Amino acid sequence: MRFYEFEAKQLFSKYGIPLPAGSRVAHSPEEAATIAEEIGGPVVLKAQVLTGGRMKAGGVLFADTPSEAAHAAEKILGLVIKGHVPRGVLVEARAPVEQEYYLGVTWDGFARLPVMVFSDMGGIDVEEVAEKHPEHIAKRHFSTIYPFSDYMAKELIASLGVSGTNLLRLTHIAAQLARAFRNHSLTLAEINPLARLKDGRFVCLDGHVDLEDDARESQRQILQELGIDPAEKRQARPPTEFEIRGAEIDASDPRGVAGNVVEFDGDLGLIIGAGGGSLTLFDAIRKHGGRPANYCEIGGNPSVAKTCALTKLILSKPGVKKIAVMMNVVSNTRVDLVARGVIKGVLECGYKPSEKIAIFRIPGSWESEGFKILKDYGVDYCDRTVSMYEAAGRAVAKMREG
């Protein structure tokens, strides 16, 4: 779950990490001007939007006065930007830069450890940092288990050569940053840029914090202490009609898992799952020259009612010509309990499901079962002899046959 810049900012803040002066929300250009005449100076007005490219599109604006501001902030909020509508204008007082740094924290999938950066080369990604000045980009990794010491931070901030006062304010931030990403199952947390002001003083001028999609329960207090809806789900867009629909199927019974659709533009519909199997599966396909039309995760021994709901909802998508069931090996979910559903919501479509089959291959518990109703079907499928990858081929190659 992708968080707004200013939820970001609101929790940020509760770890000590300082923000410029205001920094509040405002949805009407009046809001805006009473929290500009709030601030008493120059201000910046930025578009709260799941996606990049705000400047460009005329998301962010300055103003010196409070009827500037409310000027700016009419125009913002009549923006789409990527599609996205603001769901506010984030007003904050602007001040004089002197230099700005990097600092984030994320996972790292190598080392199957979070990992600190640390540059003092802020305000341009930190990829092109990295490929262009790797002298002035720092890491170190931490463990999940033991604390997290300002004094590692100290070391990450010192090693390009900060010292004095501005070492001993960037630990500190550093540090809580670190903190937040724990405590918060945090995927990212990120502050770019992190600008040293011209008096001193060191202010978080833009943040980016994810959130582990699985622990939207576990952190449902500060989610609610954010404002934010535990069951919203957020993307780099809006949800579409399509998504919105398969999350009320996953959640009209809680049978098991048969939901977290995503929606693309291609013409295979995918019900995959088991694990990682899902990511493998769908990179599989792509790898092989497939278009899928969606990413549709099912697992868990979910219903036949449930199944079929969702089966029916895949195939509704225009543009689907063909669905791939597939899985990992599973033991917690009834292969003979998802080939009906499937099946049946295939057949309450009005098609053949031998001929808008294109594979299932789900093998694990009562295989032989649900095998024999694929059987009867005349469904193509195949157990555990044939890889993910070669069964994600196959629906690929039945794709080009028509």
Second form
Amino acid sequence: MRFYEFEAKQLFSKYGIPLPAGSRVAHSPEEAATIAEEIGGPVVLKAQVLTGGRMKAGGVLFADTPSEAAHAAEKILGLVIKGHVPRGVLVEARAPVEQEYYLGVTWDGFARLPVMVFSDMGGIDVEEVAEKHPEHIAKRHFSTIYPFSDYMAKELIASLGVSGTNLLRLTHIAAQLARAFRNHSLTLAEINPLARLKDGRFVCLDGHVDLEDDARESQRQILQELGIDPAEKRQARPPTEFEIRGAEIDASDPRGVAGNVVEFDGDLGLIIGAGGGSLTLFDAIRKHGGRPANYCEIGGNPSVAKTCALTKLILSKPGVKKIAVMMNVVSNTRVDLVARGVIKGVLECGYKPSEKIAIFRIPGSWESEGFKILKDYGVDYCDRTVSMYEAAGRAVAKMREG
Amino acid sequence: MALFIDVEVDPKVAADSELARKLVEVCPVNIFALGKQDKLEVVEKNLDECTLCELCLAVAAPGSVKVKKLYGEREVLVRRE
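Shown: the form predicted alone; wanted: the form predicted in complex with the partner chain:
Now the complete complex, all chains and molecules, led by this one.
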């Protein structure tokens, strides 16, 4: 769950991480003018959207007076940035920056530990810094079990040659950021840029926070404090009509899951499942050079009608040439019922299952019964002796055959 | 139109309202419904949802309810004594 910048900054503020003066959200030009007046100097106004590219879209403006701030806020509130309507305008003091830093905490999937990343080159993508100036990046993993100690942050920051007051000030910010990350089950807590002002103070100019979706319940208290509804879905982009229809199909029948549809621009429809298995299969298709038209999960024993409706939806997407039905070994989803639903959906769309289904690889419960059905309709199927990776390869090869 | 499963019920069983109620009650996927005068009706649109649980076979007299698979060897599930 992604936080808006103003929410991220409110969270940082609770941990004593310094923000620019003002730093409040306005929902009208008048409010923006009032905040600018309170700040009493030049301000920056930023659209509150859950997407990047604000600056290019005109979502970040500067103002020297309250009336200019009102005018800028009016412009920003009227924007739609990559499909997102701003939730407000963050108004804060425009700070005289001496140097920009990067500070972030995220998960390292390989190490299975949180990692703190610090750079004395902030304001640009940290990936770009890592690639072009690796000597300006320092990283340190830390435990999820033991408390985060200040010395860990100090060592990390000092490794890039920071010393004296700067080191002390940065150490406090970094340690507090790590604590916020751990205490609130975040998957990302990032300050970029973290600016050192001309007077030597440090302030967080922009913040990025992602909360683990499954932690919404355990983090209810902090979400309430920040005014975030835990039930709110924060998506990187609004769902498409196709995706909304997928959700409707899923909601129409409580039996199993047949939804979570995400649309792409490829030509192979994917009916996939088994938790991490579905992501693995998606990646395997890409690795073999395939172009998924969607990511569409099934599981938990969906009804035949639900699977059928979902299959029809997938085939209705322009550009979809074939579908691949693949899962890891399943115990809680019946292979024969999925086979019935998919075949029925294909037939109801007026296609031959043998031509439209590139591969059917769902080994598990009632598979022999499912295989009888698939055999009857001439569908290419396989059992668990064919790996998910191989099955994905077969699907992509079928696509190439046409 | 069902593609995979068909169910055949002996007309005498279908007319027996008590048995009809039992069949409606036991089927987990609503293949049976009560029609006029509590006569048993087969709900065509739900036939393909049949989970082959055989509960309908268990409550009716032997041979009075048949579940037919319309694929593979066209097996017919029926309770035998």
